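Just the one chain here, laid out as structure tokens, in the form predicted on its own.
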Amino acid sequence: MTIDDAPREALRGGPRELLRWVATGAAVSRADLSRLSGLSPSTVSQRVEALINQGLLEETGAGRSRGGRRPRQLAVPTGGAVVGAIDLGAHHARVGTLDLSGRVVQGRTLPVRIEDGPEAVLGALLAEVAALAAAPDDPAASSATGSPTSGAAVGALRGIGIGIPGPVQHATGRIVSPSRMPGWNGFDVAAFCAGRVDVPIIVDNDANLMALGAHRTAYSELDHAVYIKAGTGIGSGVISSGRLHRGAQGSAGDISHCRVVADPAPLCSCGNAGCLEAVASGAALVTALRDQGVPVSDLTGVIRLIDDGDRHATALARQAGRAIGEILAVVVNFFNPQVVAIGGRLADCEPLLASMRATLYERCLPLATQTLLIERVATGQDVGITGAAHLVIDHVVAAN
């Protein structure tokens, strides 16, 4: 059983949770960890020593005594190992390095052409991550891309997490029948990357990475959550009992090809008609506006029209919000999460968000929405690489 497969109750006081408590400042000593976990001091000490031996924790000196010997303080190393992260989108990729607490050290946004194929795209992104891990922190480069830096953390690369905007068989790292990714079907991302960098490679769907990143940074106290990524495409990630739920093959949360009522029902890239992605994604809005004679080239143009109050774009955004809400109403009634949070470029579209929220309240059982939070993912552009980093950190902890 891996750490991702264990029930939440069994993880209390486990290595990952001990590491998280120290990383967040909730604990600074073994005594704090024993108090938070309910474990005996000897058990906590044994697990802390294992984390120190792995280079995931360090002792930084003696703390204040409350009587007796002064406790040795604990911290997550900030000047040593880093993890690499890649959050691949249809037109851009966010890459970065993060320290072992999941804090972004450096981040860059790069243009990509997904149609160039996996070898070219992934090869270039791996080279970028390697360069970030090997070079000192560059405040000028980071500020140019909008990512705040948090000090220099140059050291050994412990692993790379990669998010893919399509279905991923998590156990193998292989892409299965992706939409809008010509030449990527069946490609073994993990094997390709492992042949070029000598560190663990963890591959997952980009919506899962967003879910994990948002959950660890903003909603870690909640056990059940659904996170929607709405941009060029649409996907979602599911948190159940405090952990990422992937299902049997890794496709849990894929709402993009659920059918919605639409007349006429547009043809989807999967070959079916009326799929949510064909009705409510950013790509669908671009197509619908063009069909109405509105000159728009991409999702940025759509959002600009909505912000300017264009009636055609605003009406389509409201329709998209209702369609997303109809699918999520089924999810909420079935799964009963504590929060539904939407991220991606369409999350800032107020007409879409308002329609989605209204549809959820209309279509869900009162008990399901009684305390339900419906809001935007508020963790910024680095939420995907943060999730990717946590995948790697969890793997490193579980493997030792």
Contents of the next structure:
2 protein chains.
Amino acid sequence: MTIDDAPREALRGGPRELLRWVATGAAVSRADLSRLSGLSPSTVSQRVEALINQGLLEETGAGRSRGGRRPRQLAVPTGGAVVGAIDLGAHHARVGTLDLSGRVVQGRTLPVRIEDGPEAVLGALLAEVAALAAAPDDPAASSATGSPTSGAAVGALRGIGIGIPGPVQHATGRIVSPSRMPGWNGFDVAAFCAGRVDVPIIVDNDANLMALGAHRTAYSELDHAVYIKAGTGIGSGVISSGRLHRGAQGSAGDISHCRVVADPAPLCSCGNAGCLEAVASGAALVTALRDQGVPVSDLTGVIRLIDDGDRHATALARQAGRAIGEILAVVVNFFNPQVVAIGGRLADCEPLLASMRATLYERCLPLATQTLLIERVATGQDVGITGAAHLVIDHVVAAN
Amino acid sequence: MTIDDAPREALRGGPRELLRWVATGAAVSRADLSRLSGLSPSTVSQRVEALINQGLLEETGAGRSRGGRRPRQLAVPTGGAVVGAIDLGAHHARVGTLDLSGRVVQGRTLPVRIEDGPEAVLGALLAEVAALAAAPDDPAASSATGSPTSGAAVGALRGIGIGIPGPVQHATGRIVSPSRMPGWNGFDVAAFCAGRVDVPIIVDNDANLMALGAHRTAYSELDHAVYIKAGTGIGSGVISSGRLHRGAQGSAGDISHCRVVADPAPLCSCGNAGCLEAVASGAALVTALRDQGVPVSDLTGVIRLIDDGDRHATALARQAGRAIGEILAVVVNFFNPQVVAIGGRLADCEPLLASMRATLYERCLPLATQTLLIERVATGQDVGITGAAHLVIDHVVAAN
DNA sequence: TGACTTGGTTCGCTTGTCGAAGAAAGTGGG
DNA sequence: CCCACTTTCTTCGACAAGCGAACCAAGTCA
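Given the form predicted on its own, state the structure of the form predicted in complex with a further copy of the same chain.
The complete assembly is shown below, putting the previous chain first.
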């Protein structure tokens, strides 16, 4: 089953919002929800009852009194329904199951070889999701981060969200001219997956999903946000008025082939020279270091060199930061977001981040940077699957 | 009176939308409105009745039958209520009155000297708006363009919208560090006007208003649009999901100080070098030509030279077009709009437009430009006041 | 023990929308 | 001329969402 309509706007006090408030601990009782949502107590009661009947919420006894009747505490059932999520990267994939409030239940990182082609890669990952959903007590499924309830029973799988490191037509679930995914061009991910599992499948660009994940977990009160994923490739996701902005063709946020000044301008895999991706991506750093005779095999090696203070690697990281900052300056001036959130493996690289920040402050309107947050995303490796899950939940949990 | 809340989203089939359909001729009867809006006939009847009672709509007899009962034709009353609009430019201001459907009733272009300061300039323009609203039959008020009903009686003034060629905090109506408006920094336009006339005042950046005007008149069915104003200065306005995107500080769209490659990089009025405005704005073209020893006094002279095929002027125009295209390429990749609409006096400059288009097609993702419209705005000099009026109408006409 | 506070439900009202039915006002064929 | 059919528009009842008022429940605190 494929879903082709755009997700509805999260309505004020809609079931998803109530669920999220309970899940995040912002609300523990109906009264809390009423205060938070602005809805009348009667309406909240009604909705909570519906959610309980759907099994999406449960009562867990009475809480502490605050001078009156004790609240009947609400919680998202552990062991309830889950959604699956896959965040595909160039060399690794993060797969997991999340409960309907968007909390990670189980998470696992798997090595992938993207060049094996879509059938092999997606087939294995789908199987892994199915295994996670079916094997509630697998202790190996628990990862170091974000597995608060990994030992609990796992309920029915309600849908799977998939993030792809390349351009995706979200509406159809098809991949369009990806630059570093040989054999994937034109592949219909949604259709392929729909033929293997009988739950709704949602496919989107990985940076979009990460933007959504970061927004929902860290910046939900902000209207406009830009998320930068700096890893093997460079991508970005855009939140406008609290909603994911995909643009006309679904390619919004794809800044990887914007031209930046670089001397000499390195050739990009797209055939042009001087693309941001060819200057500032993890893959570009590896290539550049090798060209200088430094023996590195992958991005991990580059990051280690930078951490060790290697001057060639650090200089390259600074150059990359400036290049990203240059493009981002235009984006910030144009879009005027409240926050620029940075994730991906290069986000932990201090010289890069510092150069990027400096360039941004230097090249943006003072008005635009005056209250702008420029932050590393805290959620770490689960941002992507969190966003994917939220997208699925938005489709699966009734809008009203 | 000042308005500080953001305009509500135009609801499906809301009164404003119905009004607009009637005004544009898209609908002439209740049945048309029902078909267009998707609302049931009963609901449409109800709303139309309310609009008629408010004096915003009137019945104008029966239309032609199409094989059944003849429709009762609807129209926006001529001589009904109007809103005032001021589109302030560097050397001229366009002022006018528009009916509640957004059609220009009266329009007039006045010379202004921005350096006379806000009190003098705005005082004179407000007086002009008041005069237009009070003097229904002034034949001189009729302009060459867009004055379909200039001879009709003018009704009550319901509000005034003002576009400012610099950064404006829309919420407060205050001007923030404008680059070419000496004496205007920090001026509270809304408060000043509220003290002079007793109608709602709405203030916004001129490019924002032009974007809104262009979107409502030409691209209302498109979700995402970018409007470029290329005149004495360079500005842009952003439409995201059909609504004006102002960003966190209200400075969204301000691309004038993005850096572009230029050799030598000219100094900008902001103190930096190589700003888009210092390379590609009308003011920059005048300066550059003078530096080459060509005697031009203003932008009109430059445009005449370009039209006459002067090679220095044409070369500069091409360079300006490339510079704009460079920045716009990042914007298009990032935002992925359906249309890039170009207005302002330089929009009629073919070499500039051609270079801009070429750069855009060269530097953007194929996916992003594949169906992208890159067009001159047809509405001409009334785009700005049209947008201003729409903003006012959105506040004045009840949301539901 | 009783006044007060907080939490939550029940019930009736308002509002907005829709669908069905039907009235109004035409066209056009026999 | 009559009657079937179309189009336009209104009326009326049904229905759903949400709210406020009243009320019940269950505490705290003096």
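Residue numbers count along the first chain shown, from 1. If you superpose the two forms and keep the largest set of C-alpha atoms that fall within 1.5 Å, you have the rigid core. Predicted model only: the values in this text are computed from it and were never measured.
Asks: So with the core overlaid, does the Cα of L373 end up 2 Å or more away between the two forms?
Replies: Moves: no, less than 2 Å.
Asks: If we fit on the core, is the Cα of V331 displaced 2 Å or more between the two forms?
Replies: It does not reach a 2 Å shift.
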